[in-house]
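The chain below stands alone and is given as structure tokens, in the form predicted on its own.
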Amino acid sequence: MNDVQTAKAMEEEMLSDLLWLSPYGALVLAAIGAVVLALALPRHRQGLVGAYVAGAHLSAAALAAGVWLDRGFRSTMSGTVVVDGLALAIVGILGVSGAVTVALARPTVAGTDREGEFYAVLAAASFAAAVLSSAGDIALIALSLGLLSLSSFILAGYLRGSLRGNEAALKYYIYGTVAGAAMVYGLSFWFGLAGSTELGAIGRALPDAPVGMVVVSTVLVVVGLGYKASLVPFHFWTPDVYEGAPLPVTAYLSVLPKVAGLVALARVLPQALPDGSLGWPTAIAIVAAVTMTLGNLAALWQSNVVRLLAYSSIAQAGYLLMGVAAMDGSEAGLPALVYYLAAYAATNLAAFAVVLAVQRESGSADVAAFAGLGRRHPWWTAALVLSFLSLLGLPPLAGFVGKLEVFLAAIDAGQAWLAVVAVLNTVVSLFYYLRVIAPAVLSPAAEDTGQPRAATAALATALAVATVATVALGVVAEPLLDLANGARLMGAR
């Protein structure tokens, strides 16, 4: 009788957990349903698969908001998945960003022989990113990172006839496999030291473990997550993969895996090494400073806007990492990171949407292709200017508020030197952003350009949504910052 009651209690607990796991379930259904629809629908109707996947992404974001408002936070599946404020906020960001990415991808993949499968793999990658952001168990961290990496490899090499795409997928695979293996090796040390895969238990065991072994294993873990976030020195794959992959995939890789990697760092480090053990906040602050500096300096000489944005995304990862570095010394660190992630996602997707539109029209993504864009496409140019100025950090755009928040968090955490480095880097970045903005706005239109090519409805929608979000997140920042303050880690002090 006791066994029956125990089994019944476990069943009721699992059913109850489903309510908190519903945002993740929406992404699972997106991936599975996309495969079924891709098999059932004829090729000329595969766009319906994309619509279904985009809708499922938005449903995941809506369910995350519903769980936050109606159910609150909970550790589910015996602590394996932590549905707290941080997890739900990130699912919301991933859901909206994934839907925008589907719209960006539609003009590129429409009519190809595996269009439906593309959307299915994208949904699987979004699910993996969401799980990685909320994993409370190192085994789940390893599994979700593996699924995210595998999905990303496939997306990068989607256009099989493209030599650059094949090269990008191969490079991404090699770097990803090595980094992932390093991370799993580090996690295995943590398991051996703690005798458990649960992050809380690891956090209780590591402070008493041999220092050398803890340092080495932690570095290996950071390698795997830092590669996803394009942190220096794990960034080498970024410019080549961004340039070689289909541009919508590049837009995806610049946002969703980066968000997941940074949030995983924000969840893992404070729990595995509580109270700033071994000085990890200072080490992460140094990595942030080096990452933003190298990214900005390397972007100065880029003539291709995709590669320029690749190095810009590396620099942005450095700014974002400031929020992680400040978490141990300031309560403002995590909310600043969450807000900046939302601002960065909207801004970077808007920038890549303009680049995609220009590339479709001119066949090039070089800086010269943007000359005279303001005369041909004033709305595209407005979106380009707003997105680049937001990446730079000018008010009242989202990027300004995001940078301001992480700068203040760094100062509050006693890392004022890092804030100074970030301000100097922001000044440096002004040069390469203006290298694209100036010819787009000031140069006359090239001769014999023919009739300007309008963006497709899907691309225009994605561009409009991302641009409006870039402005709105800055103008209406106060309530969003209040919301970000609720994005706390369960069990964190």
Second form
Amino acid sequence: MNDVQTAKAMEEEMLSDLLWLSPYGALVLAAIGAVVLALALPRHRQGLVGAYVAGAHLSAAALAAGVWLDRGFRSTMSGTVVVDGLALAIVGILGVSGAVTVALARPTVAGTDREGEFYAVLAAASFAAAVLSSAGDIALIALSLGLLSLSSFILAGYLRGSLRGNEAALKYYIYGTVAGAAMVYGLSFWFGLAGSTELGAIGRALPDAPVGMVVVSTVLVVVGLGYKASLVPFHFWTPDVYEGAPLPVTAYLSVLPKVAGLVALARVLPQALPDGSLGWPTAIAIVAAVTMTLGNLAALWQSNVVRLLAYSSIAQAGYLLMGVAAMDGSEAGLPALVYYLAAYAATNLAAFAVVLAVQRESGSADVAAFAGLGRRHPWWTAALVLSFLSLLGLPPLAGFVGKLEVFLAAIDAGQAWLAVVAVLNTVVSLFYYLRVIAPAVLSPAAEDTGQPRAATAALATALAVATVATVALGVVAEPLLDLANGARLMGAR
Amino acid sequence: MSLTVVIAVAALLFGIGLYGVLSQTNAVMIVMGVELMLGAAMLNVVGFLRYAWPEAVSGSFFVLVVMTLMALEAAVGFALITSVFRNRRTAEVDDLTELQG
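Could the form predicted in complex with its partner chain be shown next, to go alongside the form predicted on its own?
Time for the whole complex; same chain goes first.
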């Protein structure tokens, strides 16, 4: 084959890559289109930007499903963007979560002076998370982690007049950039050891490299990705940011960076350190055990439900990390992680939607504000009970199936001790989840103070979708688990 | 030998940046510390490119990516600091005490 033919073949391959990249394209168009629309539309029509961004998120999810079912998996852009089952599943989860978040955020951001730009930044964050979940190249990991972090900081500080929002954004910024810089410094050593930024090449070079350098650089990389997933000991930002950021943003921040960080760990570690070299599965298992234990113990004392959910999300990150720890020892690790991520996203969005509704009505997210909720708002209470019980892991809800899969994977990978720790942790978590549910269901209705603001249609829709997904992922688990089993990792090269 | 020097200088730079982040209470100085840490990563890659892998084009791309990140992080960081300063007339992180518990 002569040069012209080779060039032509490469060009054709690049063009057909675009088909696999279409879900990402939808998210890029969401961000860019939102900026243009936000400029073009008058202020009272900015809600249309939100509708556009939500639609683009849903089409990204639909395109991801289409590519999976119709075309299969492919390593695109010379192995830089790996469109495998893991990546497509994550784009699906992010797409639906993003659309739900837009609906959640609409009542909060409507009428603020930069509403359209809020949706644009949200779409940029989703795009960055999708790319981070598919990156087969460390330069792309650094770039997408940076874009995800920066968009998250902006979203957290969106309400510029709010002192708490300011503080949350700045704290998040400081933790995030330091952890990100540490990760990039670690990645620079990976490049030095492998002579390439491709994960595949790095995986071939690291096992023969000086152990000290590999350990230090890998720890630094785990710092950067672990902060995203709020793993202990990089979790300190989580409660403050969750409490200070606007609540719909908190809902998204509890899903998006966590999903992206965990999936990036699940992609980077097995490829860079093949066959569990240096004992990384055990190290990750220990981090998982510490994360879930500290998260649960800290959650016990919280009087604010947002902070309680923040520590609960740290504990959930610990359970989720079990899937990553099991990946090397068991085939079931990755599908379990993917399923639990989907369940976690649905459940957490539902939980935050209820907290948002309560906070909009009573002006407070303290546990006391939930007392007697059952008499005033039976539907909200139903969603609250379902989502909290799903976080706890009660059958037949989504969280139960997710937890069960992750626990089984841990046992299969020979980490039964970790499964025991996780079960004990689940028992502990019963106390703080019940502390919110019980007064909501059992207490008599409190006297109405002030004027109750009715939930808007967008918020109610988001709440309904997330709650239905929480139940559906638990009840019709069988076919969906089969699908998750297809979520295999594809080597970069 | 030269590669060792470059890596040592980069490590020193990273250490200074990290010390700055941990010891400074002014948000502007913290941002500068982060920039030093990222600079250390860039210097590392450039050193590896020059002395170990002169053929690795992807390394030059990596440096450009990190440079872009530095610029963006500084821009967003100063925007956030400005926003805090407008509301509170201070950029000292120790004064940020709204969120605790």
